[in-house]
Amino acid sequence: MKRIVIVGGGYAGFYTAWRLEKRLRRGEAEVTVVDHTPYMTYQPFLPEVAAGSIEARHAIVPLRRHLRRTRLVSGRATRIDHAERVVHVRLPDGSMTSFGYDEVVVTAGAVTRVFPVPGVREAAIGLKHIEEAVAIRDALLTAFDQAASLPPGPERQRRLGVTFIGGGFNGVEGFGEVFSLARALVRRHPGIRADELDFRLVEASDHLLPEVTPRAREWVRRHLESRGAKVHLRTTVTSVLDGRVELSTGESFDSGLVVWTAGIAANPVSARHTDLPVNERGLVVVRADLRVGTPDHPIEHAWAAGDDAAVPDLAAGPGAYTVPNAQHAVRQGKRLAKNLVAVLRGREPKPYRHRSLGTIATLGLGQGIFQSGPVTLTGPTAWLVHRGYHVLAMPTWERKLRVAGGWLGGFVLGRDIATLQTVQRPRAAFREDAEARRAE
């Protein structure tokens, strides 16, 4: 059987794979997935996650559970020899191990670009996985469980402050969610004004939201000061020391929580490990077919797919590359997965060719934007559309369910405001304990 080996389990990577299964033949090819983490994120929810209006496992497809004839390997791709044709893989133990593949495919995805701004390694969330997600909603709750009992003063004002750095989707989106539920705590919290929360979006560009219109973007800022938040535009963070936060414009103040969404950058594994061709940006250069190379020196028995890809924009014109997103990720990787099996039955693949379906943004919980093409929509209307078209865009039926009862669980019955931010340490108290009966 012809051994195919994909590095990554993430969009491209799960769909490839899922769409693999559904048309290889029995004993045609054998499918090997490898990825540190045993679940496919879906990370448009993570705003969602981080807002409690998603529980975290239903933001995620557990691979094992969906790909029943992939062979599934837990750990992290180091390097990509493809002279040799072998994947060299970091088991959990730490042992390195490598898989020989007669047809290799890298959706390994993008890390987050992190820039070297003191304090931020250490005191930063980002809101790329489920977990930070879930670490940003414990993180918000508790703060207003400790506010509401502290008097007015800085360690109250310290606690209901919250930073967003970076304001492309993912910065927006997560700070308009997690914005509207710190305004539903308030509520909750009869001793806390709305008036107390300082809640701010820094980004160094001076609009938010690039893939949308001026208009709309200049909408989305006048929303989320209409409710009172601070946009700081041409302003980047300079320190972020000791729960201070201070601004390129010499303003300073105290934020709690601090998330970091300032970008993407390309995975390591291709960018620097691999001897297969990469741009200046570390992105494998792919064919519109989305074979690795030019279209005037194809590399053989190589494929890549999504953001870790440079794939031409064929609906953009000459030189244009499709952008990071989920949208292109999943639609990727179904075309690969079809290419892929073309090849291997002697057949020519297709081009990689999508219109856009419009960019759409949650901004909290009955507010959105929607634009396609001169539409506009913003408001309750955009935010039942982006709720439609991501339920829709949900890979598998059990998930899409499971997402919808949810939605339809906090519509009846509320917002969920308990905190579990022990569970991120869950042998506190038990230590606690251990240490108390000593001392007896």
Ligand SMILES: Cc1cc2nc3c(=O)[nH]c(=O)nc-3n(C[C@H](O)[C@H](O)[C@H](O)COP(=O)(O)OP(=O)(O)OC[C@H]3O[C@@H](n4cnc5c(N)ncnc54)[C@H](O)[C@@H]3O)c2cc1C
The other form holds:
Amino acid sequence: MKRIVIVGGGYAGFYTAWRLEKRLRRGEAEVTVVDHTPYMTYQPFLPEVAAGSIEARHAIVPLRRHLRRTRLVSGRATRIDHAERVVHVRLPDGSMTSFGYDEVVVTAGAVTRVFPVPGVREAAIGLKHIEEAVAIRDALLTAFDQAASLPPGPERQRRLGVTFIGGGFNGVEGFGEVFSLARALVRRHPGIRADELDFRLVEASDHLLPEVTPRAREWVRRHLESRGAKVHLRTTVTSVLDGRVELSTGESFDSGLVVWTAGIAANPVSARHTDLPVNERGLVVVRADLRVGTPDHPIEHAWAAGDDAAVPDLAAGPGAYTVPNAQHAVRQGKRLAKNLVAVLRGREPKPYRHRSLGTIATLGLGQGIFQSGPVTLTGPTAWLVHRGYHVLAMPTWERKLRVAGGWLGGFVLGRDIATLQTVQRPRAAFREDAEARRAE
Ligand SMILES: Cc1cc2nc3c(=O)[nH]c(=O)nc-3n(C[C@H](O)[C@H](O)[C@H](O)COP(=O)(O)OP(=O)(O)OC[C@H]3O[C@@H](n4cnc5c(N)ncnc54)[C@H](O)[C@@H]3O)c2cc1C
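And the form predicted in complex with the ligand, for comparison with the form predicted alone?
Every component of the complex follows; first up is the chain already shown.
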């Protein structure tokens, strides 16, 4: 039996394994997925998880439930040694093991790109993982509860200040959703006025959302500002110290919650810890059929897709590469599975080709922007398209129904503003009780 090892069970890895389960005959190959998380995260839902419109557990797909014929290994790949056909893995107890393979699939995705800005590492939080989305939501809800009990002053102001650093797709969506939650919270906290909120979106370039046309970007900026947010273009954050954010313009303000959404970088395992060929950005070099290498220098038995791979974009023309997004990662995963099975059976693989369907972004409950070719939709219509598209794109009916059920609940009952920030310190109450008992 051939051994196929997939490094990373996110979008591209999950779809590759899922499709392999459907296409491989019994006994044809054994598929192993290595990932330190037991689920695939539907990252486009993270902004809505941060805003409390989607329950966190519903935005992830448990691998064990949906990959029934795949061996799942809970561990982090530390090195892919293709010359030896081995993936080295660190297991949860810190020990090392290795998996030999006949075919390797590299789908480890990307990591958050963080610049060395003083205080950011200590004070800011990303928006790429489910834990981060949950923490952002709970931090905002807790901050409102606390601010409502505090007298006017810097402590209260800091709790009502939120800064997003990075105005790309993730930043704009996250900012729009969290701002929308904050405005809804004002209605639940009679002691807090809407004009006390200080929501800032800081972007180094001269525009938000590079994926859409200049006119649409301008609409997004004006829309956010019309709701009371401050958008700082051509501006960088120079420090985040003691809850105070300083900008390159010299301006500074209090901000209790700082979210870093300033882009992604290559995954270290594919960028630095492999003998597979990588480009200057640390992405695995693949051919159009998703096999590693170039047409002139093919590398046999290695495949890659998703955010960690430089995939030629045949729909965009020579020299272009597909942008790192879910639209491509899903389709590349499916194509990769088909091609891998074809090669195992001695047939020719086919090139990956996909023309972008467009851009769709949520800007908060009931607001969004959609652009596809000459068509631009804004406001509630775009937001409905966003919800419709994503619930259909969510893998498996089991997950689609959970997400749709949550939305229906929110529609009928309103936003759920329960916060469980204390879950991040689950033993605190128990320890306090134990200490009190000892002191008696
Ligand atoms: C907030 C947010 C919103 C987004 N919204 C959209 C959107 O609306 N539309 C869109 O098209 N795209 C969107 N994206 C982008 C999209 O989610 C990514 O492009 C997509 O997830 C890439 O898929 P992937 O499989 O390459 O990586 P991922 O989905 O990130 O999966 C990588 C997997 O590899 C695992 N892994 C990492 N390192 C290792 C290791 N060393 N060993 C083992 N496993 C490892 C990870 O745990 C993860 O499970 C969004 C992203 C974010 C963060």
